[in-house]
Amino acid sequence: MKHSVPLLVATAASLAAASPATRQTTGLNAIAQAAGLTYFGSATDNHEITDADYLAILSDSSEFGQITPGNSMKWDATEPTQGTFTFDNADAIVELAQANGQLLRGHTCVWYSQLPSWVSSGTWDADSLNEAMTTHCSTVVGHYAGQICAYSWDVVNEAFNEDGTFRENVFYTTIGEDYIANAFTAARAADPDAKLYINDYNVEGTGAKADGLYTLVSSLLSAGVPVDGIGMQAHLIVGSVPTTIQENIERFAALGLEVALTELDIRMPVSDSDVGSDADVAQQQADYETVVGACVAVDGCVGVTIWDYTDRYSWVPSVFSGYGAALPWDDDLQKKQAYDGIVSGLSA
């Protein structure tokens, strides 16, 4: 444990004074670091890096000492055709994150979504098509290996059900569950030094999708895969976070490997401008404290990311309809209550 005192969940009550007058001003990745965590960080995305005022602030190493591209190392991104690869995209992302001295998360190898139709809708038996994983991890994580600021990659994504069980997609229905150790043996190879993750969502408490993980996982290590984290997501919503998250982030912890929250955001009911009510705010502010500070509060967690620090960039709003000011600066790159209960989490 970082901190000898047990995690205090916050309410909305206790964060409802809150004020902005009296924010903090540190830079929440410097925050973290005094906490203990390696970085605090955020996703972003070809097409954001072009606002000027947006840059501005995710190149600031202080507020964000990692990013994670949201969509340019993904499958259909660098090899829409099977054998072609292409990086510009997500080479402008690694440029980014070196110019800024922040760590970058690879995002992602094997993901059941975003592929390009010649692996969604090929003709495969098991050992073409786990050729043709392994040759797009080997060459996608190998493009960045050795570089200084490729800290983890997001080796498979998204491989279960809710119920625990493996999710029906074309590598377990073809390969079967191989797949997955087959993944993390081409991503080790390609670099012996990246932190290599397996990322899911609603595993942040514990239950059936987080128990199918762990059995995974500590089979896994049981056979010598190379496999040194779990990506905890964290799409919330707002007043719903789990109350085991500490203990599960412990209990996975507690296996040798890292924990860290890859995409964590709170999303709430809103209005047509895009506004929760104040009960919503507050209680988001207290959510992100409590999130934040299981992490802090456990010596295995080693960091947070954001997915993306802005409502003006949100996923949140496209694909939950009535949801959004998931994050913790507004669509006018102001900071919200939120931010606050994220320093109290990092500083608890």
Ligand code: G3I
Second form
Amino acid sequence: MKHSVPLLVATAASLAAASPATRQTTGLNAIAQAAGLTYFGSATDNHEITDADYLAILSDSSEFGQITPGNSMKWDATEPTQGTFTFDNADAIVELAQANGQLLRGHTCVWYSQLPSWVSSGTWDADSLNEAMTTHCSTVVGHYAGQICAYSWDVVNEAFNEDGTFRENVFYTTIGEDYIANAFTAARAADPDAKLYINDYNVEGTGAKADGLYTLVSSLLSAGVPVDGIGMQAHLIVGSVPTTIQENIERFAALGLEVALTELDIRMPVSDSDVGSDADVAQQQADYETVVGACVAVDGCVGVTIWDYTDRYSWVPSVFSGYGAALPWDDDLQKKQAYDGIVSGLSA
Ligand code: G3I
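Having gone through the form predicted alone, I am curious about the other one (the form predicted together with the ligand); can you provide its structure?
The complete assembly is shown below, putting the previous chain first.
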């Protein structure tokens, strides 16, 4: 057993005895917890939770034991002007998580994107930007500290280039590499209990970017910086799942860190009807099984979050033209073969 976690819905015994069909109706979070994960979750957003049919499935804690606000905790949403904080939209999602008994992943304190212009285009020196950044991070994290559902935070998001060098965002170019440690220190001071993660994409398999992240977190840990976890976003493409994902998760876990798949979706080429070929649909089922199974196989991997659960609200088609159908529920909120792949990966 990977972790002793409070099963929200079903006991391990009832799951073990369940037939595959029965097991599939138990829900992804219940199956994940029986497999030793802390949660299986989904991202969501404020305009989506006004959709009653969507909300009913999202609120089923046997399917989702964790939710992530996709946008409402970002800097542009929470501190649109310096010193003026707005939490109404984020609070609505946190209140939903609490009402549902779901854990919350906070997303995200420091990221180069979705910054208000007073940050991205401000006139800064290292001290003034560091002050603004640490004030932002501690205020946002502190706003939710102590709330029962506040499980973890993506303190710093997407700090690396594909070659493993540091992304030259406004924080790096103004403050230097220490912006990362400073953000984590501020977050810890604001919330002594939440798990503090660094999050990125294309770090799921071994390679230059994951190696850069590994080198950074190793040095942060050596310096006593309070890093608790690695978020691997896992925005993947059908047929291109990294073959080294399990060994990569294992090496970060061997540092004593948690690992989580934080934004999983697996996109494919789609026709005008927004569905992929039969071959891609079958491959996607296998890919979801492989990726989720890699997390289940490693003791330090604590959870899987899909980046929304239905193609109805996926970010993919608006960014990757000609691609979509990336999630385990379709536009009509019906489960797809991808759902069965996740069940298989959780049941491995
Ligand atoms: O809030 C405005 C609204 O006022 C306006 O009317 C509307 C139309 O222009 O845009 C709205 O802002 C949009 C925002 O989502 C909130 O819905 C932005 O245009 C849109 O670009 C933004 O997209 C988000 C994207 O991050 C921005 O990079 C996606 O929803 C969100 O799912 C996505 O999530 C990121 C993670 O945070 C980090 N990892 C990658 C992942 C995918 O890009």
